[in-house]
Structure formats: structure tokens, C-alpha cells
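This document starts with one chain, in the form predicted alone, laid out as C-alpha cells.
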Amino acid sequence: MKKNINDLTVFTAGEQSKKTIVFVHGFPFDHLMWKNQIDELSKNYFCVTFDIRGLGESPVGDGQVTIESFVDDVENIIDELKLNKPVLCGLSMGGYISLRAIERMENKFSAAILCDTKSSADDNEGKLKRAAAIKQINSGNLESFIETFVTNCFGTEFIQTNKKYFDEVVNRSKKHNPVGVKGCLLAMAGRTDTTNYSSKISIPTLIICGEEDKITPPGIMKFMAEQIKSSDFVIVEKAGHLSPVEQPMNVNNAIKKFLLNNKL
């Protein structure tokens, strides 16, 4: 089902009654990315999944958002639909997102999941990639950065192997307005360091991490699992950056023994 709420576009899939998990995607992708997951999850869970604001079916604005901004989105979820302790689940910034969300307001998760993504801000190195970015696209090439970027995030094999797929993941990335990518870049080069408070985190936490992730790879994943002291690290053979989409069994039946175990 489609809903609007505070102006974000906002899909839920299985029965309201049961116990939710709330899917934040990652950069530059929309709630599509989590497809494998909705559709298996949602025969026990209720599914909520949203497009970020300026990516997706959500609204630009005037693209001025911060991760915080993004985390009040996430909130307003909860409270409107009035969601009873949902899992958080987070991939790459939606994992940025997911990690502040539960810094700022552990008390209203039950568990969190998080995908190919970690806990440190941006050093200067990540700025400046940043702000190449936005000057690409600002210099009318905002194309040609999703489809470098977007490659970035995929295993080679994967793309070798599942080419029109990895071309219908491109094409929809490239749709995005641009003023929204450029929103998103600039929110997650002015993000916090949520590091501190990974030692913190009590609630039950899943971390899952490709094998052949370049951006966040499994040392960095590992030790941000080795902070929390209630996670489960998990490494999906196979997969780069886009484990979930790219080995949807393996991470589907990773996800559903996590909440099996933890009795959710």
C-alpha cells in the first residue's frame, strides 16, 4: 500500500498487526532496492519501505536535507503509523541514517539490521569525493556519476551475470532529480560520527557485509560489529555493496534467523 506522509512517499506490504521493519535505502537508489526482502519478510512481517526525500517518489523540495533531517523522516513514520518498537533496517547511508536514528532514539526500536554501511563520518578524503560529485553534476553529469557510482556499489560478478537487471537499476537511478543526489551528498559529507556510541547500543543488532564490498569493506564492517556488544556479524559471499540485492536468499535467510533468535 502507498501512503503520503509529511509529504514522503511511504509503501507498507503484509499484515499491520505483526512486528514491523522499517527499510531505509541506500544512495542513489529508491525503496525498489528492497524488493527481495519485502516480499519475503512481509508473509510474517509488516514491511514499511519509503524513498528518500528527493530520490524516489519523494518530493525535492528545496534540497536542503541533512541526516538529521532524514531521521525526523523516519520518526514521522513511526509516530503516524504508530508503529509499536520496529527493527531498523538501514543500508550504506540508509545505515548512516538508521545509526544516528537509533543514537537519537534507541527506545523506539527493538533491533536494528545493518547493511554495508558504517558508523564514522566523512574525513576530509570522503569531502572532497563528495564535492567532485556535486561539481560533476553540477556540470551537467549527473549521468555519468550514477553510472560510475552505481558500478562501484555492484560485485563484478554480479553485473557480468545479471546485466539487464544492473541496467534497470542505472536507468532509475539517472531519473532522480538532481537537486535531490545533490541533497543526499551534501547530507552525508555533513553527517556525525555515531562511532562513540556504538559501544552504547543495547538493543539486538545485525550487521551484514559483502564479501566483495569496496566501499565499506569487512574489516571496517567488523570492527563497527566488534563496538556493538549484542550484533551478529554476518558476510555475504558474492556481494558488494548491495548484498541484499544482489544475494536476496542468503541475506533474507540471514535476516530471518536474527529475528528468529531474538524472538521477534
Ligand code: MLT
Contents of the next structure:
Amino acid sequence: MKKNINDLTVFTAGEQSKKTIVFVHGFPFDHLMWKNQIDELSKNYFCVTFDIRGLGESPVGDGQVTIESFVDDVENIIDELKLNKPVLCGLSMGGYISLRAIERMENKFSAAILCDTKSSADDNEGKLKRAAAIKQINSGNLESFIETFVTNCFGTEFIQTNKKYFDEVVNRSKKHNPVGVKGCLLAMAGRTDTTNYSSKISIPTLIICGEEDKITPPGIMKFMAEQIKSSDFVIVEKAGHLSPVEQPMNVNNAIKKFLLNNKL
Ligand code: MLT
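Now show me the form predicted in complex with ligand MLT; what you just gave was the form predicted alone.
All chains and molecules follow, beginning with the one already shown.
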């Protein structure tokens, strides 16, 4: 079902009486990134996802967004849908949003699933890369930025064997409003570092990383898993930065096992 919550396009699947999982997608994608998880998990969970403001079907507004305002959006969805302590599941930028949401209001969640993400903020090199991307988009080159960025997200084998799907993802991302894409880049460049809070997280946390992830590689995610005492760490073979998309069965099984072990 599709709803509008505070000018945000929100999608729900499954029965609302069941335990909820809120899925937050990565950059520069949209809610469809979670399709394989929602198709499977909505059999037993109420699954909520949305398009981050400025991407996909969510309007861009004035384009002035921050990770903090994205967390406000998550909080609004929880309040509007009256969700009782959902599980929060985020990938990459969705993970940055999830980690800050947990730091700000951990008591609103029963568990977290952090895929291909990290707690550290952008260093100077990272900020300059965001600036270069914005310059590229301002020069009218959104399409080439998207093509290069999305290619880097996938493992090489996935692109070779799933060319049609890969082209679809690239073409969908190319349709994002450039203001929305730049808004996300600025939001990520300006995000806070949530590493200090990692050792204080007490909700059960599943950490999932594609073994070929070039953006948030296994070493970085292992470090995060070591900080979060209540965490399980899973490496997904033959996957890059988009492990839930590239290896949906393995990721779904890891999520189901984690939820079952934690009686969720
Ligand atoms: C993402 O997948 O959300 C991005 O790769 C995150 C980033 O660029 O830091």
C-alpha cells in the first residue's frame, strides 16, 4: 500500500498487527532496493519502506536536507503509523540515518539491521569527493555521475550476470531530481560521526557486509561490529556494496535467523 506521510511517499506490505521492520534505502537508490526482502519478510512482518526525500517518488521540496532531517522523517513515519518499537534496517546512507536515529532515540526501536554502512563521518577526502560530484551534477552530468557511482556499488560478477536489472537500476537513478541527489550528497558530507555511541548500543544488531564491498569494506564493518556489543556480524559472499540486492536469499536468511534468535 502507498501512503503520503508529511510529503514523503511511504510503502507498506504485510499485516499491521505483526512486528514491523522499517527499511531505509541507500544512495542513489529508492525503496525498490528492498523488494526482495519485503517480498519474503512481509509474510511474517509488517514491512514499511519509503523513498528518501528528494529521491524516487518523494518530492524534493526546497532540497535543504540533512541526515538529521531524514531521521525526523523516520520518526514521523513511526509516529504517524503508530509503530511499536519497529526493527530498523538501513543500507549505507540508510545506515547512516539508522545509526543517528538509534543514537537519538534508541528506545523507539527493538533491533537494528545495518547493511554495508559505517559509523564514521566523511573525512576531508570524502567531503571533497562529494563536492566534486555536486560540481559534476551542476555541469549537467547527473547521468555520468550516476552511472559511475552505481557501477562501483555492485560486485563485478553481478553486473555481468544481471545486466538487464543493473541497467534498470541505473536508469531509475538517472531519473532522480538533481536537486534531491545533491541534497543527499550534502547531507552525507555533513553527517555526524556516530562511532562513540556504537559501544552504548544495547538493542540486538545485525551487521551485514558484502565481501566485495568497496565503499564500506568488511574491515570497517568488522570494527563497527566489535564496538556494538549486542551485534552479530555476517559477511555475504559474492556481493558488493548492495548485498541485499545481490544475494537476496542469503541476506533474507541471515535476517530471518537474527529475528528468530531475538524472538522478534
Ligand atoms: C550509499 O550506498 O548510500 C552510498 O554509497 C553512501 C555513501 O556514498 O557514503
